[in-house]
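Encoded as C-alpha cells, the following chain is the form predicted on its own, with no partner shown.
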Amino acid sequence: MKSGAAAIRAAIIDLDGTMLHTVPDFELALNGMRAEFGLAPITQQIIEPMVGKGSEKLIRDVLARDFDTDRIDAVFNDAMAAYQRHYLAINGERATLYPHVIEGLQALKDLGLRLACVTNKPVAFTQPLLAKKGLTPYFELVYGGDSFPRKKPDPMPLLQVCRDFDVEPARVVAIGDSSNDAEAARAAGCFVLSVPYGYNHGKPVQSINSDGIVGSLLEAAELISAHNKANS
C-alpha cells in the first residue's frame, strides 16, 4: 500500500477461500447433486479451481466434466435446484475458519473500519453460513452473488458498498483470495489486499494484481494500521 494515498476508512472481505475454507461443504452439495443424475463423485482437488466465479458457472463446470453443452443445458435448472437443496442441508457443516480470521476482524473494527462482506455465494447460503460461525456482528452490510445483476470480477457490488457507506472507493480496501476480487476492486477504485490461502482458480496468488499479500486478516488489520498512520 502506497504512501500518499488516502487513509482507510471501510473493508469489503471476501468469503469462501478468504475467511472460511469452504472446499469441503461444495464437495458434500456437488457430490450430492451429481448423484442424482447418476454421475460419479468428485473430489476438493478437483471441486477448488472452479470455486469463486458464482453457482452457475460453478455447476456448469462440474456438469461439463460428464455431459456437452447441450446436455448441460436441458438439466442444468434441475441441477442448480438439486445443488442448492444439498447445499443448504448442508451448509457450514464440513466449513472452517481460516487461522486469525475472528481476530483480524476485530483488530479492523478496533481501527474503527466499517465492514461490509461482498461474496459470489448467493445470498440465501451467506446470512446462515456468517451465522453459524460467528461472523455476523462484525458486517453492517453482507451482499451475495445474487444480490446484484451483476458479480464480481464487476465492480458493481463494492461500489454499492462505498455508497452505503458514503465512502470514497479511494478509502476502501477490498480484502480477497482470488482474482476476481482484485479486478473488482481495481474497477472500483478501492485498495487490494489477496491472502495466499485460498482459491484463486488453481493460478497462484502472486499473479494477482494487488497492494499487497497479507497471510491472515489480523496482518491485513496491521497493514491497514500502519498505512492509516503513515497517511492520517
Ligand SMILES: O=C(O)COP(=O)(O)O
Second form
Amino acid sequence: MKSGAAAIRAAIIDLDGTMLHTVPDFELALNGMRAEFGLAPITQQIIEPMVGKGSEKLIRDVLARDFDTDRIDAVFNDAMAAYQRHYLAINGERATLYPHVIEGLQALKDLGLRLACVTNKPVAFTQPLLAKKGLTPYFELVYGGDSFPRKKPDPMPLLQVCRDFDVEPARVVAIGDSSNDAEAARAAGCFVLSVPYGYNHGKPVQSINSDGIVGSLLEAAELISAHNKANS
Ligand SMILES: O=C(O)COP(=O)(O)O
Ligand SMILES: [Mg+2]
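Target state, the form predicted together with the named molecule; input state, the form predicted on its own:
Every chain and every other molecule in the complex is listed next, the one we just looked at coming first.
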C-alpha cells in the first residue's frame, strides 16, 4: 500500500472465498436444485469459478450448462426458490474457515479498525452462516448482495459502509478474493488487499488490480499495522 496516504480506520471484508470456503455448500444446494429439474450433478471444480457474482448470476450460469436462454427464463423463479430452499437447509454444514481468519479479525479489531462484512451472498444466507462459524461478533455491519439495488463490483455497498462508519473511503480497506471486490473498492476510492486462496472467477490472483496480495487476514492486519505506523 502507498506511503504518504491516510491511516486505515475500517476494513470491509468479503465472505465467500475470503473467510469461508463455501464451495462444498454450493455443491449440495446447486445439485439439490438441479436434481429437481432432472439435471445431473456438477462438480466443485465447475462451481468454483461461478461463485462471487451473487445468486441470480450463479443460477443462470448453472442452468446454462443444459438449458438455452428461453428455458432458463421460464424456470428461473422455480430454480431460484429450489436453490434457496436447499441452501438454507445445509447452510454452513460443509463450509470451512480458511486459516487465520479468526486471528486476523481479532488483530484487525486490536488495531482499532471498525469491521464490516460485505458479500454478494443474500443476506438471509449470510447472517446464519456468520453466526454458525463464530464470526458475527467481529462485525458492526453486515451487508449482502440483496441489501441494496446494486451489488459488488458496484461501489454502492462499500460507500454505504463508509457513510455508516463516517470514515472517508481513502481510510478504508476492502479485503477480498476476487476482481469483483477490487473493482468495487477502486470505484469507491478504498484501498484493496487480495487473498490468493479463494475464487477469482478462475483467474490468477495476480491479475487483480490490488494494493497487495496477503496470504491470510492475519497477514492483512500486519500490513495495515505497518501502513498505519508509517502514515500516523
Ligand atoms: O456470490 C456470492 O454468493 C458470494 O460472493 P462473495 O461473498 O465473494 O461476495
Ligand atoms: Mg469472494
